[in-house]
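This document opens with one chain alone, in structure tokens, the form predicted alone.
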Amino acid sequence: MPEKRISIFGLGYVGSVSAACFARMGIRVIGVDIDDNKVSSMNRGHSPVLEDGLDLLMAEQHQAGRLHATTNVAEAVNESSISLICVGTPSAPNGSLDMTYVSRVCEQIGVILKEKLNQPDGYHVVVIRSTVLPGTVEQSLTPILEKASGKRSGADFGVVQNPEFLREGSAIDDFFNPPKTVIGASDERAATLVASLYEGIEAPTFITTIGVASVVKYADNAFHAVKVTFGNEIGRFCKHFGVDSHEVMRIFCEDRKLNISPAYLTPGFAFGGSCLPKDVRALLYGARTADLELPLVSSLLPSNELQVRELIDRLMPYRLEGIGFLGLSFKPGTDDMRESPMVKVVEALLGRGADVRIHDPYLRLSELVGSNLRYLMTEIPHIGNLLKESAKDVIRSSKAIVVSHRTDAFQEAVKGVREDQILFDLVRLDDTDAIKAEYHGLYW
């Protein structure tokens, strides 16, 4: 089996750690940087950046002959089959990314590929490790590579988005024990080659699109920021009331079924029910009485309301032609209507003169009692006139159909929608390609 050879552009934090760790895996690595000091440091077996254990690892790999550095782009590209771009994408004053460095490197690599790709064994993969927004690789960096090389991505060369998940201070351990490996590729050949670099690393590997790979990194970091802020806001709340915040969060984190889990993290419609809205409001009230600001928690209800308003706006063009709802309670399997976001949507549409009909197999007015009944009759006083016996009845008489519950019955019912209808899917139905109606996923 031929020796794996890669080049790594940018010998900052990510590039230096990646270079030393790939070399330790037996891969021959060429580091590339315009900074002579970084290049000479690596060529002496010293790390250009400070990271626990990296200096020793780099010295070992340099001595083993698997790691060296250069300022010569042509040398690096011609002596490798995969180039990983790890240069910085710093923030501009307006929050946008400064793409100067990564664009320049792509152009430089493309120029060298112009000749290399004419050789029988010249196929090359360009891997973007730098963090860039979705669309950047496809709409900006790939065209730069194609223009400079005169070749086509996905045919003559490959392009891959391969985000890193390294934390400063534990980067080497993170490299060899990552939470996941994500490879977004232009084509299968490129994906296979990049995946081979991680052979021997025990982690779930996801081969996906370039767009998904780029957003995964942003989702991770945004969620990390949410967690830090959430922990601090709960801590501020606890301190005022004399509660041990670390004990609260220790118990909180022991819940791997709902709290530290995929639960509630699939894109879908707004939250509702008898618990979440009420408890968020109570938490905020308690904070206000203590003169505490909880900006993150304070944003939850307005963000939730925004989702409700967006759906209403998308349905308004069909208000006179008939809008049908499959599901009204805040989730399937219950008749609890309290603060159901669908009740709010229906209420708003009725207030604007919409023609509405509803089917919810769990909603039986004769069986509703107490606060649940009072809430529904207050929000939609004439609900009885809107209810239909079956999903087919709703579909038959509606121009637009909204599916808010994911059930087998509704999965089957939507097979009967017509080509002249519009389907709004809030739950990510299966087999949507078979749906005849004009299809609109909520966030997909």
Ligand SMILES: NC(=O)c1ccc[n+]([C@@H]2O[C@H](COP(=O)([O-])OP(=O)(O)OC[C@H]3O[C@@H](n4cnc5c(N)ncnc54)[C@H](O)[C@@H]3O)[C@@H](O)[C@H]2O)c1
Given for the second form:
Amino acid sequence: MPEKRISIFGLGYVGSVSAACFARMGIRVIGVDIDDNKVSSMNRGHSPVLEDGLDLLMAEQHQAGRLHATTNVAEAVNESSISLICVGTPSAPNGSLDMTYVSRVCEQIGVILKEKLNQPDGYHVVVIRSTVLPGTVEQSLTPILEKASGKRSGADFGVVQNPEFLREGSAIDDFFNPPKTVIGASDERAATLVASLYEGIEAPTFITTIGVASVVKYADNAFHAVKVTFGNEIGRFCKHFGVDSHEVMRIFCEDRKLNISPAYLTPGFAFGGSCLPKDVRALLYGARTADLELPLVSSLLPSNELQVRELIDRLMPYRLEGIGFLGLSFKPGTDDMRESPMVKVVEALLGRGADVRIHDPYLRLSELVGSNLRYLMTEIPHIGNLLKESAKDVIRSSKAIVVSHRTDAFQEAVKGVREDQILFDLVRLDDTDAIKAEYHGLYW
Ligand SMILES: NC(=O)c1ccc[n+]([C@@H]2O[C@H](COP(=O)([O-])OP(=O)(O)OC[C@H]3O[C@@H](n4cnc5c(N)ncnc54)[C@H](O)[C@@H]3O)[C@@H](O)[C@H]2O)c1
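Can I have the other form now, the form predicted together with this ligand, not the form predicted alone?
Let us now look at the entire complex, which starts with that chain.
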């Protein structure tokens, strides 16, 4: 098996750690930086950045002859089959990313690939390790590489987005024990070559699209930020009420069924029901009485309402031709209509003169009682006139159909929608390619 050789562009935190760690895995690594000091530091076996254990690892790998650095792009690209780009993507004051460094490196690599790709064993993959927004690799960096090289990504060479999940301070351990390996690739050949770099590292590996790989990184970091802030806001709330916040969050984290789990994390429509909105409001009321600000928790109901408003806006154009709803309660399997976001959507559309019909297999008006009945009658007083016996009845007479329950019955029913109809899927139905209507997935 030929020796694996990679070049790493940018010898900052990510690049230096990656260089030393890949070298320890037996891969020959050439580091590249525009900063002479970083290059000569690596060539003396010293780490260009301060990171626990990195100096020692770099010295070892340098001595073993697997690690050296250069400022010469041609040398680095020609002596490797994979180039990992780890240059900075600093934040501008408006939150946008400065892509100057990544773009420049792509252009430099592309120029060298023009000749290299003509060689019999010249195949090359360019891997973006830097964190960039979705669309950047496909719409900006790939065209730069293609223009400079005169070759085509996915055919003549490969482009991969391979985000880095290391944390400064424990970066070496994180490199060898990552939570996952994510490879978003232009094509299978490129994905397989990059995956081979990680042979020996035990972690779930996901081969996916470049777009997914790039958003996974942002979703991860946004979620980490949400977790820190959530823990802190619950902590502030607890402190005021004399409750031990660490005990609360210890018990919270023990719940692997609903809390630390995939539950509630699938993109879909707004939350509702008799508990979530009420309890969030009560928690915020408790905080207000103590003059505590909880900005993250305070943002939940406005964000939820925004989703309701957006759906109303998307349905408005069809209000006169007829809108049908499959599912009215906040989730299937219940007739609890209290604070169902779908009830709000229907109520708003009726208020704007929409022609509406509804089928919900769990809703039996004659069986509703108490606050549930009162709520529904207040929000949609003439609900009785809108209810249909079957999904078929709703579909037959509607221009636009909204599916808000993910059930086998509705999955079957939507097979009957016609080409001249519009289907709004709030639950990501299966087999949507077979749907004849104009299909609109909520967030997909
Ligand atoms: N630091 C982290 O913990 C971390 C973790 C995951 C992802 N990331 C992402 O990885 C990327 C790199 O982050 P970092 O913290 O290592 O950056 P950094 O600023 O520490 O290092 C960037 C390096 O790139 C070099 N460089 C700039 N232009 C170059 C060029 N044309 N050719 C070669 N080298 C060039 C710079 O001299 C510098 O040494 C960023 O997109 C960052 O968001 C960082």
